[in-house]
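Only one chain comes next, encoded as structure tokens, the form predicted alone.
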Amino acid sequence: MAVRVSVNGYGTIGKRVADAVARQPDMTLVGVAKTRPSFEAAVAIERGYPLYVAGGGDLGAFRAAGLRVAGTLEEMIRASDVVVDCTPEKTGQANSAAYTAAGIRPIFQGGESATVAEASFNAASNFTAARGKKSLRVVSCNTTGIARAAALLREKYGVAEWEATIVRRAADPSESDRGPINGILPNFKLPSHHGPDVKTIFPDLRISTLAVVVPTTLMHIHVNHVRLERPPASVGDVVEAFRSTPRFHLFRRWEQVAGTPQVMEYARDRGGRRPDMMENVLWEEGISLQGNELRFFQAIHQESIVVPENVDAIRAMFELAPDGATSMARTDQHLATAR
């Protein structure tokens, strides 16, 4: 029987969650819900999911604009298994005592903190210890771009050590009021958060980690350099073991993709619903390596690089699939048909 899903919040990430859930044939989407009357409460409608009201939200602005509303938050999930909680961030701790009182499993995203979950979560570094847990937090989209990259080089090559600089997006694309700034600002904070949130997943993971903030929406970018344990006997070789895992995407020289301008423009161009890039983006030219010492860039897609995670979340919550290479295919497989 198919996995009963709610998504409470239906802004950046909760839009594609729910899209995404929506393609999953292990699952059934209950419906999403908002606080107030949007183009994307719209559209939530005209793609056919259920739109409940949430929080504080007032049922007769819904209805004052023309927006068939099927209930309140807390009926959505008294009809689902598991919520994914895709509400702004810090807003997802408030809605746990709801959650647990009305005994459904949630999901919660990296902008809370790490004790709101039995566990914070990525597919490919700990999909089997999550297997059957009551509630997961799936880490942010740096954390996720790293934790992905270090499963890798972490079973292949071993890390004795890694320090990455993160170059921050100003705003999400939507974010009229938080922007555009005309300057650089380093985040003073040393080192900054996305280190220990990585230690959530890899407790062990000797990492630290910088970031600064620039005037732009599209992507992340994260500049690496790794100390492996063993040194790998090219660079070819580490080429091929990115471009050979899932969720790495590769560019090559002659692609001329020169930053994330490229990268989103290439994501249109693919197609789909939405130009979206779910993988790590890496560059060819942009992999050193110099005896066993790794150096890097990633970009990462802010907007939706979390999305598949959430849904492996699911699957490893109620055990739908025996580890996390397993649900990736399927969720990926499915994600697919949509372009």
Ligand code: NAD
Contents of the next structure:
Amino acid sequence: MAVRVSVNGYGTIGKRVADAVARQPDMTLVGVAKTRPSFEAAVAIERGYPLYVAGGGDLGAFRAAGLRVAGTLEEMIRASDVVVDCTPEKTGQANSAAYTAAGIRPIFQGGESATVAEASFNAASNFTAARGKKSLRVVSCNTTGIARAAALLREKYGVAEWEATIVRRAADPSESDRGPINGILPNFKLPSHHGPDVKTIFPDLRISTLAVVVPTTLMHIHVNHVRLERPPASVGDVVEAFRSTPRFHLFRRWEQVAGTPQVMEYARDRGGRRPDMMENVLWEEGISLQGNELRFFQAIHQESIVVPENVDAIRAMFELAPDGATSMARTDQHLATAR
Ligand code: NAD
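Starting from the form predicted alone, produce the coordinates for the form predicted in complex with this ligand.
Next comes the full complex, this chain leading.
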């Protein structure tokens, strides 16, 4: 029987997770919960997703807007096996007690602290250890990107040490009230929180990260310097390793992808209901190897990279797949056929 999934918080991440869950044959989307009426609530109804009122939201405001409401958050949760909490940072923690009281399994996002759930999750890294857990936290977009690459490089070559500079987008495209508009802001928390967050997935990984915020909304870029334990035969070997691993997309030189604007233009051109890029994006010419010193750029589409990971987290929790590779293949197949 399909696992019954609900989504609480229908913003950037929540609406994408709802779409992804709706396409998985082993899951049923019970509904989505929002606090306030908006164009997104109207689109949810158009898509046939039952809409519930969350977080002390005003039912009257939805009715006044002519939006059909299926019930309250509590009712949605009662009809579900798992709730994917996609509310703003730190709100998930506040919701945690209500989920426990209702006896429902929650999946939280990277804006919550790691202690909110039994384990932090990344499909390529620790799916098996997450099987059967009662609560999980899907790590943030940047941590997901590093964890995917770390899972691959650790297995194939071993990682002695990793340094990364994270060039962060200032805001998501719809966040018109955020900046900076002109400037580059160093994050003076040195090193940045991303390294410790990656360690919630790989506790023994020697990693240190810095971050700067730049005025763009498209994607983040990671500038990585990794000291490998076993030197690859050639840079071509590393390129092939990235190319043949699920959830990595490598651009070739002739494709003329100069940076994030072309990556997202490619995402729009390849089609689909959402022009998203759920893969880690690398450039063949952006990978260099000197002995065992590997340097590479990767771009991360912050709005969508964690979406397939949430689907896999549900499969891990309910033991719907024996391992991460099987779950990822299933998730990606159903997301791709939707394109
Ligand atoms: P968002 O602000 O786009 O969406 C959050 C939604 O939840 C909004 O629609 C908001 O109205 C609604 N909401 C507010 N309070 C609520 C409540 N009490 N109950 C139910 N809904 C409520 O936020 P987002 O970017 O989707 O982030 C959600 C989570 O995902 C955060 O933990 C964030 O750190 C994490 N995350 C975000 C990104 C990103 O780049 N946007 C990437 C990875 C992970």
